[in-house]
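This document opens with one chain alone, in structure tokens, the form predicted alone.
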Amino acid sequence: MQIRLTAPPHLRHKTILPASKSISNRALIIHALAGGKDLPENVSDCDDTFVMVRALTQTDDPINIMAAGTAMRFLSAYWSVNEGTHTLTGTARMKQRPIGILVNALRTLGAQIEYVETEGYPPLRISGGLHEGGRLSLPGDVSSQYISALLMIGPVLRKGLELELTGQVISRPYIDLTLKLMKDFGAQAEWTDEQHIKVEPQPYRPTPYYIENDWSAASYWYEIMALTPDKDAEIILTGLFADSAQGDSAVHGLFEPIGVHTEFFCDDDGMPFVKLTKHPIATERLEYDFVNQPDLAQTFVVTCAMLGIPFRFTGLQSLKIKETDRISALIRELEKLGYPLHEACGSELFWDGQRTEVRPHPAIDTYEDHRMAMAFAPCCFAVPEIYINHPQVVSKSYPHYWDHLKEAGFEITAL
């Protein structure tokens, strides 16, 4: 499937963002470990959360988590501490995403896990029975989802968990988000210093829980506001908390120097919302380390290119093991639009302002990656018409993205 997008000349829009996928998936695992009955309130309706709910409730085996990397990592730990044998599998791309670091850590704690096909990669066959816990050391620059998966099972282990993270710790806000949710469900878990986390052997308790809306999804509306030529544009985004523990809530400060102003409000029912408006761009070049917000990288790479703002972004090493190799994908697709990007050290992307010829009728490939589709869609403000291949990939995190764009005035035609 392919769609063609045309941007609206004016922009006045209010939208209800999806619930946070990151919070939903953590809350579901912790809720299950707590023995809770009613699901948390406002659970995300995206594909990744759907497969998580299905995996936690189905009795059939194997369990197919499709392209949901979060589910693969969190469930690998979850099934290690629950009785029975379960096989976790997924898409062809999922079978190419490494999981050996997490499996080795779980095995060190006593888990019984076998590789069904290729050593170091899913599918996995997990025989539950991990109960003791103890001390564990991991490199701090591995995926934070590995770390979160281990932390969340800590309270149900007899000795709890003491986790040492060596070297640079990346994506720390995601680890902090996990610790916050664990505490919200009654666990005792905290940093003891910059490199160590201790989880006490104190079981979770069932707790009613409301899941806030998704700051990662909000980033695409920030991009839309940055790129629209309508100087009087206004966008209202509901359900965003100013004091959010989501690492991607940093988006409102990061967009300020590139032309988007944020104001926080609450409606009459006490529900928070933000209002986005345009203001002058205050920088000629942008440099930022995305080590703590890797999921915002695509949004900022595309936005800065479209605005003609040269940039150097670092801390992108985790992008290579996402739904696709996002660094390579960004280079290939922005080249189609006339922006030659450069990679350095496997963790940096930069653009020096050079332009090349734009391909006629550019069609953006999405590589089974929801964030490629959503980050490139607003390019229609800078390119008269842009085409997105396989647009249905947005269902992974923001199923109603295209509907919301139509409501905002975008013309979207299926071809």
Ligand SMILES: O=C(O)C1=C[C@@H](OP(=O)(O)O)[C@@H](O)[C@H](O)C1
Contents of the next structure:
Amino acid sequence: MQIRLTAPPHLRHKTILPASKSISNRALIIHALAGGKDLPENVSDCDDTFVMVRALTQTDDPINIMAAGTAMRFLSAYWSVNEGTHTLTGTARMKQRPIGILVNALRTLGAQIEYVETEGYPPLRISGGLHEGGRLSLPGDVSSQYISALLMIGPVLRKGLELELTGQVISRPYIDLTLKLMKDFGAQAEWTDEQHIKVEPQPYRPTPYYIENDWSAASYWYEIMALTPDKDAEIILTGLFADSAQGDSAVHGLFEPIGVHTEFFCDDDGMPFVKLTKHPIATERLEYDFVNQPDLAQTFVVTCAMLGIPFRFTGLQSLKIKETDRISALIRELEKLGYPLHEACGSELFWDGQRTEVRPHPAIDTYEDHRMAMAFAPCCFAVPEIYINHPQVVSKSYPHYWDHLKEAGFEITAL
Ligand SMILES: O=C(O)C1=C[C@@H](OP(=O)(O)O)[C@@H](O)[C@H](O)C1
Ligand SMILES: C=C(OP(=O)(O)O)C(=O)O
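Please move on to the form predicted in complex with the named molecule, as the form predicted alone is already shown.
Full assembly next; the chain just shown is listed first.
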């Protein structure tokens, strides 16, 4: 399937964002470990959370978690501390996303795990066996999801868990988010220094939990606000907390110099919301290290190119093992729109302002990556007509993205 997008001339819109899938999937695992009765509230309705709910409530085997990295990693640890044998599998891409670091860590702690197809990659057959816990050292520079997965089972282990993370710790806010949820459910878990985390053997307490909306999803509305030519545009996004533990809440500060101003409010029921308005661009160039907000990289690469703001973005090493190799995908697709990007060291992307010819009828490929579709859609403000291939990929984190764009006045035609 392909869609054609045309941008609205004016923009005044209020949207109810999806709940955070990162928080939903943590809350569901911790809720299951706590043996709670009442499910967390405002659980995301995205694919990545749907597969988590299904895995935790049904007895199917193999368990297919499709493309959800968090479900794959968190459930591998979860089934290691539970009875029975479970096979976890996923999409063809999931079978290329490495999991050896987590499997080695779980095996060292006593879990029985076999690779069903390829050493180091899903699918996995997990037969439990992990009960003691203790000390463990593992690399912190590949995916924070391995660390979050281990941390969440720490409180139910007899000796708790002490993790030493080697190398640069990437995606650190996601580890902090895990620790925050664990503490919200009564666990004791802290960084003891920059590279060490200690989890006490103190079981979770069932706790009513409300899940915030998703700051990563908000980033596409920031991009829309940055790119609309309507100087009086106003966008309201609901359910976003100013003091959120989501690392991607950094998006509001990062968009200030590139033309989007954020104000925080609360409605009469105490529900927070943000108002976005346009203000002057205050920078001629952007440099930023995305090591703590890898999911925002596509939003900023596309926004800066469309605004004609040259950039150098670093800390992108984890992008190569996400839904697709996002570095290659960005280079290939922006090239179609006449923006030659350059990669350095496998972890940097830069654009020096050079332009090349735009392809006629540019159709953006999405590589089974929701963020490719969502980040390229707002290009219709800069390119009169843009086409997106396989737009349904957005359901991984934001199933109603296209409906929300239509409500905001975008013309979307299925071809
Ligand atoms: O823990 C999480 O919820 C996530 C951690 C990040 O992955 P990495 O730690 O692999 O960078 C992020 O990219 C992903 O979308 C969600
Ligand atoms: C990388 C992502 O997800 P995951 O790793 O959980 O599949 C994402 O949502 O951008």
